[in-house]
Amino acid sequence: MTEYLVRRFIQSLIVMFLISIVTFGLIHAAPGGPTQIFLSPGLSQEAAKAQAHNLGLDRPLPLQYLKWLGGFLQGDLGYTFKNHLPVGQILWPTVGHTMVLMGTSWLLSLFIAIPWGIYNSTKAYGWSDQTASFISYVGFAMPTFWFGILLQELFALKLNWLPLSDMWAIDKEGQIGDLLLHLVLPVSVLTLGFLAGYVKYARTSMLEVLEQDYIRTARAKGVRESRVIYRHGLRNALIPIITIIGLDLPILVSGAALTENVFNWPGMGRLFVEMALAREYSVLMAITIVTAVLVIVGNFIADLLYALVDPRVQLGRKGGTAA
């Protein structure tokens, strides 16, 4: 187990290093890179060179990367070009706001989807299963921004039951009750998207497990059906679900850009769109790296959960399987 953890940690560091190099190179290779975007128009050639030197944009690209990497390893994410504000000062508050929105949607969808998928696997093609299939089709097919606009039109503009957008009302910032009201519409949009996948994965995974020989043997021995499903079946059915959950972990912080923009939610997804339009490459770089870290962490946690859920998965042992 220790050998496996060390090996995965080293692999993660290598992947992070490669991602940072590729991202840094792509950002600086984009049309209208930092040198063109952030130099004041109308400057003389000498003044332009001086400004580029002050911004560190006249150095060779490898040296710029090494400077960024050294600062990153010390917790310094850099500064914005236009206002020279610390990137962390802009980024970290939006991470918290996104986690409130995405975490609520994610947990709500899991609490609904997994029990519902398990139930539908025991009542395949019944009315509940048909309803779940319809919701899944709608969730996959309907654009999130369009669904969000429909909810705003109905519940905020016509019925005036819920706030139209933002995280708090102007005069109620920090109040839990007002926050909950502002969460209803965006959480509804995001939960539908999560449900579309989770219900189908839970149902399909359970159906495959319930057709296995050891399940038929347990039933033939007279084991209670609830025990067959939850003790013998669910544990094995959770493995593909854990995979999907692990891959979705970065969404909790990176956010859903379209939903956050539709509802004017001050999160990381909206920040990414705003910074892309403003071409604030230092902020985009930080968001990309944070998301990459979460992808790696999500996969790492999923691997550990495999071993806890299924004893047949032996991490780091000779002859075993590393998920």
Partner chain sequence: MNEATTQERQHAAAVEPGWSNRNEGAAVSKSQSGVRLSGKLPKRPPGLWRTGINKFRRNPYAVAGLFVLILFIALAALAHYIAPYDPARIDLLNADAPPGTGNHLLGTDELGRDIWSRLLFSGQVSLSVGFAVAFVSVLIGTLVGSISGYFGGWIDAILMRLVDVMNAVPLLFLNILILAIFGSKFSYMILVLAFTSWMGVARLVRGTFLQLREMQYVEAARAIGVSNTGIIVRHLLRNATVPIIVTATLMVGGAILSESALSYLGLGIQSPDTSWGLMLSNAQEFMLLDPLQALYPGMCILIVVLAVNFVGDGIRDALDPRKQPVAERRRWSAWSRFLRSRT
Given for the second form:
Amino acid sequence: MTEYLVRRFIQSLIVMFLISIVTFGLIHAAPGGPTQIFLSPGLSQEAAKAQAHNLGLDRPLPLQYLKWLGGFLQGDLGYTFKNHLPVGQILWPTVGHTMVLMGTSWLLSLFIAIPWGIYNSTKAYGWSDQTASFISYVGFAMPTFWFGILLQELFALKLNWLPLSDMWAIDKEGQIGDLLLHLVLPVSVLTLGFLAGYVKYARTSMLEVLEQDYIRTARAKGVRESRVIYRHGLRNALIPIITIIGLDLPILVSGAALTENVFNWPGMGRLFVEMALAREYSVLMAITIVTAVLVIVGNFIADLLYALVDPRVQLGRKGGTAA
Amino acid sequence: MNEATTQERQHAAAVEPGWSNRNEGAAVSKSQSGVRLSGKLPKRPPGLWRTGINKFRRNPYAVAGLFVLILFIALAALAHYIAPYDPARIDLLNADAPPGTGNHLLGTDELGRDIWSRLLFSGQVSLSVGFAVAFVSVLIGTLVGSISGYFGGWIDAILMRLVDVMNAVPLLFLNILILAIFGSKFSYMILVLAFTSWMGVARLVRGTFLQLREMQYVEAARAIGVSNTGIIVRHLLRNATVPIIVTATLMVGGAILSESALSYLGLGIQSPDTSWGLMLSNAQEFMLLDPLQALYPGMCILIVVLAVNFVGDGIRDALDPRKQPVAERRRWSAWSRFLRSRT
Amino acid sequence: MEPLLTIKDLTAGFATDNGAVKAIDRVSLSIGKGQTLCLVGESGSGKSVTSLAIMRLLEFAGGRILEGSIRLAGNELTDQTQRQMIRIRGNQMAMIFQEPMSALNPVFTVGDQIAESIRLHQRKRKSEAKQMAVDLLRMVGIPDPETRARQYPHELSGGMCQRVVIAIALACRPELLIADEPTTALDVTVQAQLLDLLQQLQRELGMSMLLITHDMGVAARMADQIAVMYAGVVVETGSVEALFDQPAHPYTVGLMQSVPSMEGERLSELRTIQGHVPSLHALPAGCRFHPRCPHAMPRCTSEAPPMMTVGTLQQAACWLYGDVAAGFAGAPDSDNGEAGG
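Same protein, different condition: the form predicted alone was shown, now please give the form predicted together with the partner chain.
Let's see the whole complex now, leading with the same chain.
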């Protein structure tokens, strides 16, 4: 266990290191690169040089990277070039906002999708299954942001039932009730997106399990059908579902750039797009690294869940063949 | 008893009204021709492709999807001849005309541009992005997967870690980052989208290679001195073709969606060019004035992607020899991961 | 004495795109108390379908019993609902399967899986059932059963897993045990041990056994009665001695010729019979074996032979033994397979 944790930690560090180098490299490979952007326009050649020197932009790239890394390790994410704000101050609140939005949608979709998908597997090709299929196909073929726009048109503009966008009304900042109202539309959009995949996934993985020999053994023992499904089948069917859940955890935080943009939700996804358009490289760098950390944490949690559900999996090595 | 058990399992998989067996298997194809030959054993069971085409033709969703797709491709290809107006022609006098005004089949937008013409030309852009991305990422994926699967060892290890890392990064972020840095040209967009969607194909090709590497006819080919490339091309790639085609259809739809998303964010197609995503982005600003403007391009995307998916599912059901639930689960997982990385 | 299990004219099948297929057609069998009936045949001959039909598990495999009767200790199984069947399955009759590794649920300990079987049919407390599970493991010859009970299937070898499967099946002392190729997936030495174990347990518990196998060696060793199936029909039944001494049906003869010796080890494939088992979708008219039969007569191509008495303990469905047309073709004798001892 300790060995596994240590090995895992070192692996993660290497991955993060690579990601940061690649991002840093990408940013500095840009035509003109930050050098152009960081400098105030209309400077004379000499003044520009002086400013570049002050900002450390005339030094070789590896040195610049090391400087950034040093700052990062001390918790210094750098400053925006526009208003010279600390990046952390901009970034951290958006992480929270995104988690509120994505967490709600994600949990909601899981709570609907898993029982529904499993029910559908027992009544494959029944009307409920067909409905789920329809939702999945449409959900997958539809641009989510378009669905968001349509919902806005209908519920916010036409019917005036729900707020059009943002997280709070201007005068009600911090009120939970208002937050919930603002959540309804974006959560609906995101839940549909998640649901489309999860419900089909839960169904097919359960169908696969129901074909296994041990299910026949259970029936031969005289286990009643509901117990066959919920006791003998469910835990096995959850194994592949957990994989997907683990892979999704980072997206919960990196967020829904599109949905956040449609609904003007002050989350990390929207921040990323905004900063990308403004070429605020220090913010982009920070978001990339934060996301990478979350990816790694997500994978780790998925591994733990795996080991919890599947006795064949011991942390660090996977035994046996997956069902 | 293996034969009987496989059959039983297949039946368990397809418990549906009418008890139809949607699986492919030697027993089934034999039986079909057996029935046609009124009880006599067939001389030779029809080949995979032949039965595949028959199965595809009997799948109404797949046929309808193919038909719709061909229709959209034709409309987009002939946009120059069909479109009544130049899609970029601004006519402020006729701005926001309702559908059916004069020659404007679907009306005009806030700048008086003909919506029908714009839809047609947008289709050109969106569809070419879709197919081009699918093509390029199949190329990249096949290349990486073949190298990985054929050589194995440390080459394989490195390439597969790369795939892992790519799968872990939020791809929309990566797309945005690259396009923001390098600027959004049409060709960049295709490369960037392909660069972030080749992993599925690579995994698949590699997997097929690993399976087939052990098989005897590959050994035999080696023994009679067929060169490495010869083996790859003639024996191995052929076996991966069907799953690759199925995955490629996925990517066509995915790329169309991605294009619309990036264009919506202002990082994709730029005016005066036009695409469905760009039209949507434009429409959102004028939602109150003209809600229909948002409906048309969205419907186009929905219908085309749906059609491509139905065709892909049809091909999978008709030709993919893997057991149905497995193939289906893989497909849905690929889709949902794709989708969720782009919300 | 009435046999424990009597199957009469059992017809079952699957529905497919091209209409229903009968996987077994008017199968009649019976097993006396404490007796072993071996059901022998090639892949696809309908052995497994027969066993699943008896367990009424065929419905879960997409199949259906179309006609016929299955009486277990005077109880008509085809009339039972699935709700009623759960009280019979695992209790009065039990089944073990071919692939021991995949027959056990990977996420539960073997002890739990045995205990579940007990608690389904008997009022026992959890701790009691657990103790009984350990006893059962000891009974099926697993060393250190206390430790093993706490392990998961993947921690056990194939032979051990099959012993666990047997323990599950025997947890409630069934009157009938159906074993579908219980040793096919295992090593030869393990096979022999398990067959010994099954024989010993059968004696101890006094249960009847339906053993399904494609291996004539296994049949010779285990069976009191043998029924030979071909393409969904029973072509010959009889006592093990009669059948091995004087196989009547040409198909059985072919099977016997492929056995190297009576105490045969594992069989190689049945190469001596020309051709292959026909597809259920394209069964030949008349006797289903006639395209491969060295003695085929014109009559064989048009009329399906009924079961005909060959010796005192033996019956075969073959026109070689029917000089006179015995009524309507295809009406099998009802009291075939009478227990010999």
